[in-house]
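Only one chain is included here, represented as structure tokens and corresponding to the form predicted on its own.
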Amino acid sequence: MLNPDSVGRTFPGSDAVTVTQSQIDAFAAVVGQSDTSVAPPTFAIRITLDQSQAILSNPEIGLDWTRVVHGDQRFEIHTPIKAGDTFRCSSTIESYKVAAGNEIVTVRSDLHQGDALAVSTWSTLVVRA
């Protein structure tokens, strides 16, 4: 079960992420896309990822990953992304609740470049019961 007291928790990332084309072409073939000029809108998630499954499977948290289904996912773009761009994640453990047996959880990753905040991403998983 999550620690309740995880909610509202902010968790800064340890390294910077640099965006590379090649990574922007990978990810814009897969999903379709031929304008490789700015990564795809949902490119994000590529960095956002890592950084909340790190937090997540923290023993300190609690979350039970052998039964998390992805729910829900969105993202707001300030800024597009572009190949060399270097950016901070932080993510945040916004809710938290148990419906039915199952446990959800929204996690918000944002990454800054610099000061300014370019991306956040909302992540709702589902911890079956």
Contents of the next structure:
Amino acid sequence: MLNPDSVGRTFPGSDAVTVTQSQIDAFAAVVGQSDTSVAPPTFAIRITLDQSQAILSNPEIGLDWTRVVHGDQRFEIHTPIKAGDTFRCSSTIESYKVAAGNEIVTVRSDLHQGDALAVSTWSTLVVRA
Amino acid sequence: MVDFGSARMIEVGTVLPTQVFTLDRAILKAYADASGDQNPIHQNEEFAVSVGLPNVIAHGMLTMALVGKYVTDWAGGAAQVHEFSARFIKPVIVPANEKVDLTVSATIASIEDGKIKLDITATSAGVKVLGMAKAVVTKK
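Moving on from the form predicted on its own, please list the structure of the form predicted together with its partner chain.
Let us now look at the entire complex, which starts with that chain.
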């Protein structure tokens, strides 16, 4: 079970992440996007899901990642991601509830570029009973 | 790629052309490598069945990435997409050695200050796989 004290808290991600052209190219190739000057709209998940997984799996927070199903996903893209961009990530546990034994957690992850917020992602994760 | 046609009307209620994407085990592997999501439910049938799934299923985020391509093409580039959201309501089931469809269409829900909101539908094998799928774009 998730530690209830973690709800509403914001956790910093690990070290800054720099996006490479080859990461964008590989992601774009899967969906058939030929213009790779800008990353596909869902590319941020490549950074934020890793970071939120690392944060939520921390024993202090206690989410059982092995039972997680992705419930929904939202992106707000203020600045499209390009190769060479360096981001710091933070994740906030925005809401938490238990329904029919399943834990339902909404995590917002923000990608900051310097002082600017480039992309926010919201992931609702369902930890199956 | 769908030819969306620049002369097409852009007004609330306009239905955008349908596009059909094809998924197979190879694209699941490619997405796993490109995204870093190596969960075996997307690659290993035995494992998928062992956790109660009917077969290997596509990553919800792969489905969403393909819908993102549809939205990107219509808007005129990935930089035109400002918001994008969806609920994963049913899995896209991908049996070995088969190709399954992901059929995508959209309707213009609102236009405000040049920002166009799309309501998107996505089905596979006739089953709706995304709920509440929406995007906000500016069209180039």
